[in-house]
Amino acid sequence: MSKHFVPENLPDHLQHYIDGKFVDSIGGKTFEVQDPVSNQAYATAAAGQPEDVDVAVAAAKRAFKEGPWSKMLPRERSRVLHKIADIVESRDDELALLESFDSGLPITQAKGQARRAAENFRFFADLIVAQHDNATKVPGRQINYVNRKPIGVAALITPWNVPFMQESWKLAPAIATGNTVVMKPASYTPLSASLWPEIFEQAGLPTGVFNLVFGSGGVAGDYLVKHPDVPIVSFTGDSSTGAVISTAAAPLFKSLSLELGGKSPAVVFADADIEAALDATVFGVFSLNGERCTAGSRVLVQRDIYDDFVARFAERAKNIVVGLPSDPATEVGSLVHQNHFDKVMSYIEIGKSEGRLLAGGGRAEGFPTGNYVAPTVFADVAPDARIFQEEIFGPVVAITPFDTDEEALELANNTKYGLAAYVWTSDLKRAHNFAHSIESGMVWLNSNNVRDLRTPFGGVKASGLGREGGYRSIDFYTTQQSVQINLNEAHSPKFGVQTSRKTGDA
C-alpha cells in the first residue's frame, strides 16, 4: 500500500476572512480539523460566534450599499468571474490535492470537481451578459418591462461532500448577479474554502463582496440564517437541518433555497441495456465514496433479470478499489470523518437484519484505521426497511425486485425524499411516462448523473425547496421589479371631483 500523502505547506490555523482581512474569532474560540485518513488533527480553525457573524454581515451589507459591485454593468462583473475561473483552472492540481486530503475523496474524482468549479464561474459569467428579461406592450397605451436587481447579503451554507465545487455552485451566481455574500462552509472540510480569498483578491473582486466565517452549523450557521440583514439563504445539507432553517427563516420572509437529502431510485427494467445499467448504477452509488445527495442508493430491478443483475452488481462491488485518497487507482477512498464513518457502519449493521448481504458489510480489508468502508451490497430489501427508507450517505446500496411498472413506480415513490431518479429501459414511451410519474426533482433516462448547468437542480418532498441552476439561479439571487409606463391618457376614474352635493332629497 502506498504511503498516505500530506500536501506541502498545509496551514496549521485557518482564519475567517471578513472585509478583506484574515481575522480570528473575536472571543478567540477555535475547533480542530481532522485528516479523514488518520483521524488526527492537522489544523485549528477559528470558530465563528454570533459577534463574528455580525461583523461579517455588516461588511457584506456595507459593500452592497456603498461599494461598486452591485452597481457594475454585467459585463464588468463577468470579466471578474472569468478571471476567477482562469485562476481556479490554473490551480486545479493543487485544489484537487487539498480537496482529496481534506475530504477523503479519491484524487481522480477530486480533479473533476475542481474543473467543474471553474466551469460554474465561467457559465454564470456568460449568462449574466446574455440574460434578457420580458418586455410587453399594449400598442399605443402601455409598455411593461422587468427591472432585475440584486437583493443584498446572501448567506451561503455549504456541505462537506465535494466542498470546493459545491461552494462554487453557490458563489458564482450569488456574486454574478451583484449580491455580496457571507459563506459558512462545513466544519469537517474547511481547507479548500480557505483558498477563495486569495483567488478572489487576485481576480479583482472588490473588498467586502466575499466574507468567510468558519464554525459549527448550530452556532455560526444558525445565527447567520436568523440575521435580520441577510435576506437570502442558500443551504445544502441534510433534511433535518433544512427544516430547522426553514422555521428560523420564515418569520423574516427570507428567500430560501434548500437542497437537502435523497434516497434516489435507479429503476432497471428487463429490456434495458444491462451492461450500461450496471456501469451507471455501480458508479452512481459508489462514486464520491457514496457521499452524494443524488446517489442511486436504491436499485429496483425487474424480476426477470433480478438474480443475474444482482450477482453481477455484487461482483463489481467486491472488485472496487478501496485505497488512499491520493492514489490515482483508488475508486472509493476514506469517508469524511469518524462520526460519519460510525453512522454508516451502524446502518450496515442494521442492514444485516434487513437484507441479504452480498458484498462488503464492514471495514474495508487492509485498512485497520481510518474511515474506510467496504462497498456494501444488500439484496432482497423490503420497502419498509430502514436501509431502503433512510439516507445513509455512504458506499451502501439496497437492491429490491419488482414485477410490474406499477409496482416499480410505487417502490420508487415510497420514501419521504424526492431528489433524483434514474430509469433504464429501451421502451421510449415507458421511459417518458414513468419519468413523469416519479416524485423527484430530476430524472435521468438511460444515463448516469450527467449535469447540464442550464437545467434546474433541486428536489421535492423532504429533498428540498426551490431550484438553482441556469436562469433559476438568476431568479433566486435577484428581485424582479415590474415597471409600467403609460403611453396615452391614464383614463383614471375621477374620484372626488364634485364640488357640492345636494342634501335632503327624498
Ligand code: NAD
The other form holds:
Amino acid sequence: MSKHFVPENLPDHLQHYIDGKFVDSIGGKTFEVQDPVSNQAYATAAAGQPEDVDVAVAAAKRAFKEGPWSKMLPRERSRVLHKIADIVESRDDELALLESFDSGLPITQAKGQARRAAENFRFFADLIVAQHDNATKVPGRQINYVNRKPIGVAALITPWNVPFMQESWKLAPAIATGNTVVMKPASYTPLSASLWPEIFEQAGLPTGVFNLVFGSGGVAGDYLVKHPDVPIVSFTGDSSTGAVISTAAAPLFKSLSLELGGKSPAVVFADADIEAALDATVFGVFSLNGERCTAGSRVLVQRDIYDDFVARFAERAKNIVVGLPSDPATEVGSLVHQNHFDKVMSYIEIGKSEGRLLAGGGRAEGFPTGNYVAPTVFADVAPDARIFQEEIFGPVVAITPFDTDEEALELANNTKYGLAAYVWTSDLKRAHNFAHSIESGMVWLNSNNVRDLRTPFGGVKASGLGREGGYRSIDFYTTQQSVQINLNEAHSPKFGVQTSRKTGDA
Ligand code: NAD
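Right, the form predicted alone is done, so what does the form predicted together with this ligand look like?
Shown next: the complete complex, the earlier chain at its head.
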C-alpha cells in the first residue's frame, strides 16, 4: 500500500476571516482538526463563540449597508464572480488535494468537485446579467413592476461532505445577488474553506462581503441562526439539525432554505437496460464514499431479475478499490471522521440481523487503522428495517425485491425522506407515471445523478424545505418588492366627508 499523503505547506492553524482580516476567536478558543486517514490532529482551528459571530455579522451588515457590493451593477458583480471561477479552476489540483486530505474523498472524485465549484460561480455570474423581472400593465390605469433587492446578511451553514463544492453552491448565488455573508463550515472539514478568503481577495470582492467563522454547530451555528441581524439562513445538513434550525429561525420569520438528508430509492424494473442500471446503482451508492445526500442507498429490484442483479451488484461491490484518498486508483476512500466511521459500523452491525450480507460487513481488509469501510451490500431487506429507513451516509446499500409497479411505488415512498429517486425502465409511460408518483424533490430516469444547474434542487418530507438552483436561488436570496404606478385619477372613495352625526344618534 502506498504511503499516507500529506499536502505540502499544510497550515497548522486556521483562523476566522472577518472584515477582510484573519483573526482568532476573541477568547482564544480553538478546536482540533483531524485527517481521516491517520485520525491524528493536523491543525487547530479558531472555535467561534457568540462574540465572534457578533463581530462577523456586524462586518457583513456594514458592508451590506455601505456598499459598494450591494449597490453594484449586476455586470460588475458578474465580473468578480467570473474571476472567482477562473481562480478556483486554476487551483483545481491544489484544492482537490486539500479536500481529499481533509475529507477522505478519493482524489479523482475531489477533482470533479473543484470543477463543479468553479461552475457554480460561472453559472450565477451569467444568470444575474441575464436575469429580468416582470412588469404588468392594466391599460390606461396602472403599471406594476418588480423591484428585486438583495436582502442583507445571509448565514450559510454547510456540511462536511464535499464541503468546498457545497459552500460554492451557497456562496455563488448569495453574493451574486448582492447580499453579504457569514459562512459557518462543518467543523470536521474546515481546510478547503480556509482558501476562500484568498480567492475572493484576488478576484476583487470588497471587504466585509464574505466572512468566515469556524466552530461548532451548537455554539457558532446556533448563535448565527438566531442572530437578529441575519434575515436569511441557508442550511445543508442532517434532518434533525434542520428541525432545530427551523425552530430557532421561526420566531424571527427568517427566509429559510433547508437541504437535508435522504434515503433515496433506485428502482430497477426487469425491462431496464440492466448493464446501465448496474453501473449507475453501484456508482450511486458508493461514489463519494457513500457520503452523499442523494445516494441511491435503497435499491429496489423487480423479482424477475432480482437474483441475478443482486449477485452482480455484490460482485461489483467486492471488487471496488478501497484505498488511500490520495491514490488515483481509489474508488472508496476513508470516511470523514472516527465518529462517523463508528456510526456507519454500528449500522452495519444492525444490518446483519436485518438483511442477507453479500459483500463487506465491516472494516475494509488491509486497513487496520483509518476510517475505511468495506463497501457493504445487504439483500432481502424488509421495509421496516432500520437500514431501509434510516440514513447511514456511508458505503452501505439495502436491496429489496418487488413484484408490481404498485409495490415498487409503495416501497419507494416508504421512508420519511424524499430527496432523490432513480428509475430504470425501458417503458416510457411507466417511467413518467412512476416518476410523477414518487415523493421526492428530484427524479432521474435511466440516469445517475447528473444535474443541470438550472434545475430546482431540494427535497420533500424530511429531506428539506424550499428549492435552490437556477432562478430559485435568485428568488431565495432576494426579495421582490412590487411597485404600482397609477396612470389615471386616484379614484379613492371619499371617507370622512359626510356631515358629522350628532352624539347619541347611533
Ligand atoms: P449536520 O447537520 O451535523 O451539520 C451541518 C452543519 O450544521 C455543520 O456546519 C454543523 O456545524 C451545523 N450545525 C449543527 N448543529 C447546528 C445548530 N443547532 N445550529 C446551527 N448549525 C448547526 O450535518 P453533517 O453531518 O455535517 O452533514 C451530513 C448531512 O447533511 C446528511 O444528513 C446529508 O444527507 C446532509 N446533506 C444534505 C444535502 C442536501 O442538499 N439535501 C447535501 C449534503 C448533505
